[in-house]
Structure formats: structure tokens, C-alpha cells
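Read the single chain below, which is given as C-alpha cells and is the form predicted alone.
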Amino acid sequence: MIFQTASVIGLGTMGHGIAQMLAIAGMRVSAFDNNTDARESLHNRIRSNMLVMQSLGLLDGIDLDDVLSRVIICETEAEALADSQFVTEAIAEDLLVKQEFFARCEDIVSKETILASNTSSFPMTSIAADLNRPERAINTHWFNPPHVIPVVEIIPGERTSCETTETVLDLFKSIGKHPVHIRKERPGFVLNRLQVALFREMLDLIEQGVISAADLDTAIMGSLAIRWAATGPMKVGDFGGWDVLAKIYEVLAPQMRSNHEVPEVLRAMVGRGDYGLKTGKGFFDFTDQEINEITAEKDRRFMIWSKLFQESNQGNSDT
């Protein structure tokens, strides 16, 4: 199936990139959400995004002009779901605000039209649970800047279609994404669950003294980051020998963080309201002139290492 049409519901700090993404791969799409100020800068925000992966060759052959014009920002949720044959929102993380939408959407839509939710909690079966179509309901997880992270999590719900599984699996390969197909719910899916697992020790080493923040991330960056880049951490314990990895968990696994409480060093630094950037002051501490300094070079260089990625992934799938 050839997409033509496409709305994104909600523009915030997701859905202005995924407008953008679906704009560049040459769809029509309708943007809308209900605060005034994310639609009107909309186009801004993709201008600023676009300029600067051009500048590092991303968007070769691509007329900024031409993307914008494609991006259509309505008045209303209802003018931007009309004639759209794919539906994403990124709107709160809040379960019934998001079947309320979609309840909306199918009194709008076509029966042909897919719905995707980029919910990164909630399981498509739960979010689909009333509609009277859900077998064209699904999740796709992307992740943040959605515009430059070449990964996106594709997850059916139990009742989802094959034929809108696989339909969604090619719209993001031909998009230029790199769609991981998750088979089974889960929550928090795959990646945020991995995620997490990783805080809950580096947190505790934190707490425990083991390591400063700053040190944890250099050691990181310059060692795991660099190996799972290239090939993978499984292809790293295929390489390392799963019979060693074996011994290291034995010894290792009744040693590290397993309870369920939020370490104390993290419920002190919520409590303190020292939330990270939004706050100036996390583990780190951030002024005024740096935070967009520091935001700015972050999405550099997730540009160059996805970048990178695209160009030793090309052709290879396996979903």
C-alpha cells in the first residue's frame, strides 16, 4: 500500500518530528494539536530540525520548501483526520484521553484507515479495546528526537491484523526508519525495559559511591556504547563466548540491584525538584545559555551515529 495522506495529532516534543518524517517521504500531513502556540511553530521547528541535518548530508536531494508545503497545519483535530489514510498520535500519556481519540477517529476516518499510537506505556490492546475496528489499531514507538533516531517499535495489539502489522512494517522501512517488530505486549515494551534495567544499577552505583555521574558516563560512552554501537550486544556475547558470560552472571547477578524501589539518590533529587534540564540541575548542572547549546549539539551527534547506522544498515532487516 502507497501512503498519500497522513495526520499527526499532538506536536509536541514528538509529534513535530514524526510530521517531519512522514512529510520528507512524501506525504500530504495534516498536524494538529489543541495548544495554539505548538501549531503556529510547527513549521519552525521542522526548518530548524531540517537545516541541520542538512549541514551533516542527511537530507541530500531534499527541498526544505518542498517538505513544508506538505505539512498542513488545521484548526481543528476533526479537518486534520479527514481523507487521512494513516493516523498517528502523541498526544498525553494518559490511557482514556487516548481512547477517547481514537473513538473519535473511527467516526471520522475510513474503515481502511490505520491508527498508530506512539504511547510508550500503554499496550495497543488496551488503547483499542472499544473500537469497532480494532484489528487497524497499533502501536509504533518512536523514540526521541523522532526525526533523527532510526528505530521505532512496532507493536500489535492482540486483535491488531497481520495484513496492518506488515502494512505498517513496510510504511516505516519506505519512510527510511528502521522498524523493530515486538511480537508480544509487554509493558514498557522492549527498549524502555532495558532501559530501565540499566538505571536501576548505574543509580545504585551512584548511591553506593562506586562511580560519579560523570565518570559513569564516560566510562559508557567509551566503552559498552562503542561495542553495542558497532555490532550489537548480542553479537557482543556471541563474540565474547556465552560460556564466560555465563560464569560472569553466575557470580555477578546476586551482587547487583533487584528490588523495586526507586534508589534514594533519584527520590531525593525528584524531591529536591532537580529534575535535569527542564530544571537546570540534575546530576549535572545546566545554565540558561548552555541548555540550548547542549541540546543542540546532543541532536548533532545523534545525527552523525544515525547517520552512521543507516549507512551500515542498508538493506538489513529482520523483522
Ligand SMILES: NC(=O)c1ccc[n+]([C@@H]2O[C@H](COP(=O)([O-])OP(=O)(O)OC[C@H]3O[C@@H](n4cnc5c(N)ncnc54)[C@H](O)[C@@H]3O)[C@@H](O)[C@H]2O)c1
Second form
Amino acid sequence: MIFQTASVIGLGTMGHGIAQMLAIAGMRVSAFDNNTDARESLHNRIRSNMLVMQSLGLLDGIDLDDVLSRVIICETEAEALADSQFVTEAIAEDLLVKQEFFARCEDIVSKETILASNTSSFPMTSIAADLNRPERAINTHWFNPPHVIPVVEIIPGERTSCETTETVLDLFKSIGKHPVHIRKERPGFVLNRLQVALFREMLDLIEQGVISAADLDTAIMGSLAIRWAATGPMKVGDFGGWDVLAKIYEVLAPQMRSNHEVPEVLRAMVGRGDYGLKTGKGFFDFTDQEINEITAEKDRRFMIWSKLFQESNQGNSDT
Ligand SMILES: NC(=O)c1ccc[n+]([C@@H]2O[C@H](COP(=O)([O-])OP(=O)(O)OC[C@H]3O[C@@H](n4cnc5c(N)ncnc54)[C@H](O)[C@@H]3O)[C@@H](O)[C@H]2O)c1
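And the form predicted in complex with the ligand, for comparison with the form predicted alone?
Everything in the complex follows now, all chains and molecules, and the chain you saw is the first one.
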């Protein structure tokens, strides 16, 4: 199926980048947010994302104004949904809000329109529980920043049809993303589960005074991250030898943090209001000027790594 029209509802951190990627791929994207500022700033945010991408040679042959002309800012949700072949919501992370949104969609869109959620946590089986046509509803979990990170987790619900799943996998390949088919719904899907597993141990090590936050970042960036980025962790295991890893696992696993409590170091930070960049302090301190510089540098690095990933992983997956 060739998609010509799409809708993106919710234009915050995720939605604006999703709209951008669909428009770059040539679709006419109808966009809506119930916040006026989010609507009015949409084109500027997309333009500034694209200027950074362009400076790194990631948008060769793509005309910025042409892309922006395909992003239509709508004044109502209904206007944004009309004539859409592919609806993505990136609205509030609230199950009822998402359920009600998709119920409204069913009254407006055609029977063939695919309904996608960018939820971080709710299974599509729950979101689509009361839909008349749950077979065309699916989770498509993009990563922040969505216009940069290549992988999107594709998670069908129990009643999503194979046809919808295949169509969506093809769609994401066609827009230059790297879809990964998550074959069973689990809380946090796959990648958020892994992040929490690692954060549990990393925060525990910081709390115990084993390593500082800065040294931990350096240690990961200069070792595991290089190996994982270059080959993926499962191949790292193949290279290292699973016989050795099985022995290390046996010794270390019982000694690692396994309780479900939020580590005290994290609880205290959140209690102090040290949320990170957004409050100027997390594990590190940030001045207003640094925030802009660090964010730009972070985006630049993400794009360089993403480009390397795209070059070395063309067609390289089971999905
Ligand atoms: N931020 C991330 O890193 C990330 C990553 C993956 C998935 N997600 C998921 O994507 C979704 C959006 O997250 P975000 O970080 O972009 O949030 P955000 O707060 O930055 O943006 C949400 C936007 O949706 C708008 N909105 C809320 N309810 C709406 C409604 N009913 N109709 C229209 N607009 C509405 C808000 O005004 C806001 O602009 C959530 O489900 C979140 O869990 C977020």
C-alpha cells in the first residue's frame, strides 16, 4: 500500500518529529495539537531540525520548503483526521485519553485507515479494547528524537491483523526508518525494559559510591556503547564466547540489585526537583547557555551515529 496522506495528533517532543519524517517521505501530513503554541511553532521546529540534518548531509536532494508545504496545520482534530490513510497519535500518556481519541477516530476515518499509537507503555490490546476495528490498530514506538533515531518498535496488539503489521513494517522501511517487530506485548515493550534494567544497576552502583555519574558515562561511552553500536550485544556475546559469559553471569547475577524500589539516589534527586536539563540540574549542572550548546551537540552526535547505523544495517534484520 502506498501512503499519500497521514495525520499526526499531538505535536510536542515526539509528534513534531514524526510529522517531519512522514512529510520528508512525501506524505501530505495533517497535524493537530490542542495547544495553540504547539501548532503555531510546528513549522519553525521542523525547519530547525531539518537545518541541522542538512548541515550533516542527511537531507541531500530534499527541499525544505517543499517538505514544510506538506505539513498542514489544522485547527481541529476532525479536520486533521479527514482523508487520512495513517493516523499517529503522540498525545498525553494516559490510557483513557488514548482510548477516547481512537474511538473518535473510528467515527471519522475510512475503514482502511491504520491507527497507530506512539505510547511508551500501554499495550495496543488495552488501547483498542473497545474499538470496532481493532485489527487496524497498532503501536509504533518511536524514540526521541524521532527524526534522528532510526529504530521504531512495531508492536501489534492481540487483535491487530497480520496484514496491518506487514503494511506498517513496509511503511516504516519506505520512510527510511528501521522498524523492529516486537512479537509479543510486554510492559515497556523491549527497549524501555532494557533501559530500566540497566538504570537499576547503574543507579545502584552510584548510590553505593562505586563510581561517579561522570565516570559511569565515560566508562559506558568508551566500552559497552562502542561494542554495542558496532555489532549489537548479542554478537558481542558470540565474539566473547557464551561459555565464559555463562560463568560470569552465574557469579554476578545473584550479587546485583534485584529489588523493585526506586533507588534512593534517584528518589532524592527527584525530591529536590533536580530533574536534569529541564531544571538546570540533574547529575550534572547546566547553565542556560550550556543547555542550548549541549542539546545541539547531542543532536549532532545522535545524527552521526544514526547515519553510521543506517549505512551498516541496510536490510540487516529479521523483521
Ligand atoms: N518523550 C519521549 O521520549 C517519548 C518517547 C517515545 C514515546 N513517547 C510517547 O509519545 C507520546 C507523546 O509524548 P511527548 O514526549 O511528545 O509529550 P509532549 O508533552 O511533549 O507532547 C504531547 C503533545 O500532545 C498535546 N496533546 C495532549 N493531549 C492532546 C489531545 N487530546 N489532543 C491533541 N493534542 C494533545 C499536548 O498539547 C502536547 O503538545 C506519549 O504517549 C509518550 O509516552 C514519548
